[in-house]
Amino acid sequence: MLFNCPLSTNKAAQIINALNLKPTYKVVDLGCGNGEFLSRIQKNSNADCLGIDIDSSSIALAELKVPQHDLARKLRFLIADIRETQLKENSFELAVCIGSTHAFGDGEAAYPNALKQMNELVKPKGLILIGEGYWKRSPEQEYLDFLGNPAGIYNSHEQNIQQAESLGLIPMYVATSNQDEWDHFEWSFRMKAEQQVIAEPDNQTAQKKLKRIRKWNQYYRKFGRTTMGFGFYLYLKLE
């Protein structure tokens, strides 16, 4: 599992190719995780890329990717809280946030806050790429109770797009995760947890984690496969 979201390598390449970036561009990935997606952007475009994440272990993994690049100075990572990081406004051609809108706020404020702050960072005619969950259908109350807050605040796929339009952003390109990508994403978590307990049968922490993941997997099979979607939304900032 390369990405911390339901995304295949083929679809990642499809989305990155749609960006049509130039080597002179500056890119920031907010909540970059292990840096895999940003690393692929840099390899594809040779753009100047900066990844930011609050999790030091994720950044440690991300930095392992830097030596793979001939121009390592064009791929950098920073451990920081997005909301406390001072970045110059109107200084990036592309801002990315995939599966990390929670870093911009709680509940229903997360997605619009992310859009607004990313909008401030990109130049006029710049791009915003945001990955966000959505409801494919109205969720069952049992599923909401299991997920807990703020999971009940997702929009529909169309509402995600309309919310961006209400801020003056222009939808340029949209892709969604398919069922195979979702199954691979969810079952990879399960397999990794199962394998860890097999390898470390006396690891109590691993056993507790596996118990949680098995429960999550059960609810994914019962509700998530037909209820939860994930979209990749590319927007243009006009001015």
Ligand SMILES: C[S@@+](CC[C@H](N)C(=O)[O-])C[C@H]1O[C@@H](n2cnc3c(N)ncnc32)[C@H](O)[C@@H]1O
Contents of the next structure:
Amino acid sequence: MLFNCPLSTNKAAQIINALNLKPTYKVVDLGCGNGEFLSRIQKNSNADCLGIDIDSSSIALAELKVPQHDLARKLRFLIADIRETQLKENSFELAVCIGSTHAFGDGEAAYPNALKQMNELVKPKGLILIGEGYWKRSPEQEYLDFLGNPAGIYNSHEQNIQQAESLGLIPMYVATSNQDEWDHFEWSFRMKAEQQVIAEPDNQTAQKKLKRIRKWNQYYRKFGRTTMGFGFYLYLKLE
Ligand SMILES: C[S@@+](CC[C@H](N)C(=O)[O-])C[C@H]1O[C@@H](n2cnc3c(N)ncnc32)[C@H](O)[C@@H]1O
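Let's compare: the form predicted alone is above, so bring in the form predicted together with the ligand.
Expanding to the full complex; the earlier chain stays at the top.
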């Protein structure tokens, strides 16, 4: 799986083209995972890109994407907890956070906290690209009970946009994940877990993980497929 969110390479290219970045720009990706999205931004724009993630194994994969000839180190990655990282305010032309708003706060506070903190990081006329879940329709109680707390999704698509507007951000462009992207995302998790158990039948940890993922997949098919949405929201900070 290239991205740790429901996103195809075509949709990623479409979103990155909409950013219209220049080589002089500074970009930060907060919760960048394996750095795939950020490395595509860097290739597209030659901007100065910094990716941050708390997970050292994700950053190790991200580092493999830094081109050997990148002597200027225009693509850099850092292992760090966003909650404890001080970045310079008003210093980036673009801040990105895709599927990682939980790094900014718990439960319902995650998305608005992410918006507020990213707003501080970008310069006036800078951009915020945030990938966040939304409910396509009201979720069944049985599904909410299964997801537990935090459920991870709290708003409708419209509410996600309105929350940003209430902070003075201007929505510039929005894309959403389609059914193919969702199915690919969810089934890739399952296939990986199934394959691991086939390869290592005595691995108890893999067995447990597969049990969890099969259950998740079953609820995805029954509820999530028609209920969960994921949006890529591009906002402008006016001043
Ligand atoms: C669902 S993944 C998304 C990764 C990537 N943005 C993508 O779309 O492929 C969420 C990422 O947030 C990172 N993360 C969670 N809490 C964090 C924190 N407090 N500081 C930094 N990264 C964090 C996780 O390690 C994980 O890589």
